[in-house]
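Shown next as structure tokens: one chain only, the form predicted on its own.
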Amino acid sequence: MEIELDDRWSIGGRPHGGYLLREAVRPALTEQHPDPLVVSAHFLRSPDPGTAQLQVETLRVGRRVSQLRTRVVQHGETVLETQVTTTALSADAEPHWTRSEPPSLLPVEDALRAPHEPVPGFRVGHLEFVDSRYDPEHARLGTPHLVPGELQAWLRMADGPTTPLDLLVLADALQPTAAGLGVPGWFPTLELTVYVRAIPADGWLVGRHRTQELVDGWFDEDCELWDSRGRLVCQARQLAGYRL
């Protein structure tokens, strides 16, 4: 099938990784299993905005989960490959046990929305669609973080309630933690795995990104998202590149 990669979601002329992941997973969802549960993605090349082909291969359909593989192909080359497990999540799910605790943020009305053009001439397209709000001291891209290697913010989709599918976007929506560690430039994602734990309640989400190490041109980034009820609704880990 053909899909259109919307130029409005681009960063420096290339589609945002979380947006690209969401569009690659959307056709894998069915009436029986309408929600993503686990998505593991390898970003092979940066696609151009415009037409691409999406291939969906069903590997298994079970009672509780289905497993599929998707590929985004452009100009005859695979740009993204995903392994997807889908299910039917419950909006009322509560943890049997947890040690997860969201960070304490300043009130959302006192936080500053990240601009979609952080510096003149450089557009971060997904920030037109994602409302992410930071402590004013840390809202500007590249500002040193209060806790080195860690970033916290309020998050929500700007155009309506956040769905489980939208969590694939939000898991990759905060500023790269490497930017707050004095590393300039581009931060391409190599691999991203997302766990969707529950259907988020209406309202703002709290997000936290943390990095353990930057070494040899690569850094890890862990993301946790909590909904307005304080439930951990999404976890993600990625390996991304940096260039000094």
Contents of the next structure:
Protein chains: 2
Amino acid sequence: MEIELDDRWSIGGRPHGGYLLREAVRPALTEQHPDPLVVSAHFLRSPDPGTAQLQVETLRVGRRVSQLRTRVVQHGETVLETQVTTTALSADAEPHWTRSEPPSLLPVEDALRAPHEPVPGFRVGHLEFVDSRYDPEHARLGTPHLVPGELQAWLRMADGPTTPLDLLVLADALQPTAAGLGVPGWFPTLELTVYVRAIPADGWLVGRHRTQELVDGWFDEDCELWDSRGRLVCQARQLAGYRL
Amino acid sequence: MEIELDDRWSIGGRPHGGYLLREAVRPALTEQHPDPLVVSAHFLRSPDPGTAQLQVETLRVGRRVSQLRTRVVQHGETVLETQVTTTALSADAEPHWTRSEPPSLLPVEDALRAPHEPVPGFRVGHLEFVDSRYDPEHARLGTPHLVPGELQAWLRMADGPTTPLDLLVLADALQPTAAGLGVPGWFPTLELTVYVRAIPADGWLVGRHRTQELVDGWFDEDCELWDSRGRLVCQARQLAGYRL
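Switch from the form predicted on its own, shown above, to the form predicted together with a further copy of the same chain and output its structure.
Now the complete complex, all chains and molecules, led by this one.
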């Protein structure tokens, strides 16, 4: 099938990774299993906005989960390869055990929205569709963070409730931690795995990025998202590149 | 091509997940890119020991990394699907930035090796090939841990140095955290992603498992591994099932 990569979601002309992932996973969802549970994605090439081909292969349909592969192809080359496990998330599952707690942030009214055109003529397209709000002291990309390798923000979809599928976007929507560590430039995602743990309640989510190490040109970045009820709704991790 | 799943690696008759993963990734390595950098795997069915078919598809060969898919098939059904990014790890890369530190454990001489036949007639096969040593107070599967949802141990391959490829085994070799939280039974891995951050130095590694939440039948388990020089060599995360 064909999918359309909307140019408005691009960063410097290239589609946002989380957006690309969401569009690559959307056709894997079914009536029986309408929610992503686990998505792992390897990014091969940065596509152009516009038309791309999406291939979906169903590997197993079980009672509880289904397992699929999807592939985005453009100009005859694989752009993105995903593995997807889908399920029907329980609307009101209570954890059997948890130690997950959202960090406390300054009130959302006092936080500053990250702009989608930080420099005239340079679009960070996903920030038009994702409303992310930072402590004013740490809002500017490249500002050192309070805890090195760590940052947090309020976030939600700008135009309506956040669905489980939208969590694939939000898992890649906050600032890269490496920018706060004085590393310049562009941080291409090599791999991103997302676990959706619950259906988000309405309202603002809290997101936190944390990094353990930058070594040999690669850094890890964990993303945790909690909903307005304080529940862990998403855990994600990516490996991305950096250059000194 | 065909691969052989060695029965001696089985747990209750089923091949160990990390072992299965290692054998599924081994043929993806090349002279140019001899090390796994990122491996994500979705487990579909538990195979039998014995012969299985392995399909390898190369998606992209770059200067710095190659990206591939592999699939294990047995009796005509997909057992395991992987995405693999390979590279040539630098032998002596020093982190540009890190906050990763191994936990301190009791001396390895005072630790107790986890047995590969904990109950007569029940084999936990990988524990013959992985030497893992625990604080005697926490060595027995199902004992509550010092920090709930967390456990740590010394570990290494029993029969020689630990290679980067072996880290795929070690990332799935410690006890499941859920067992220490009073959850009974069998914890099938649904998905496992492994980042190899460095080539392990010779000697004992330190491993730590940490879980954030058990909800709706699934729990996450992070695994970090540090080598004898205290360097982070592996970060892994899995989503596994539980039943109350």
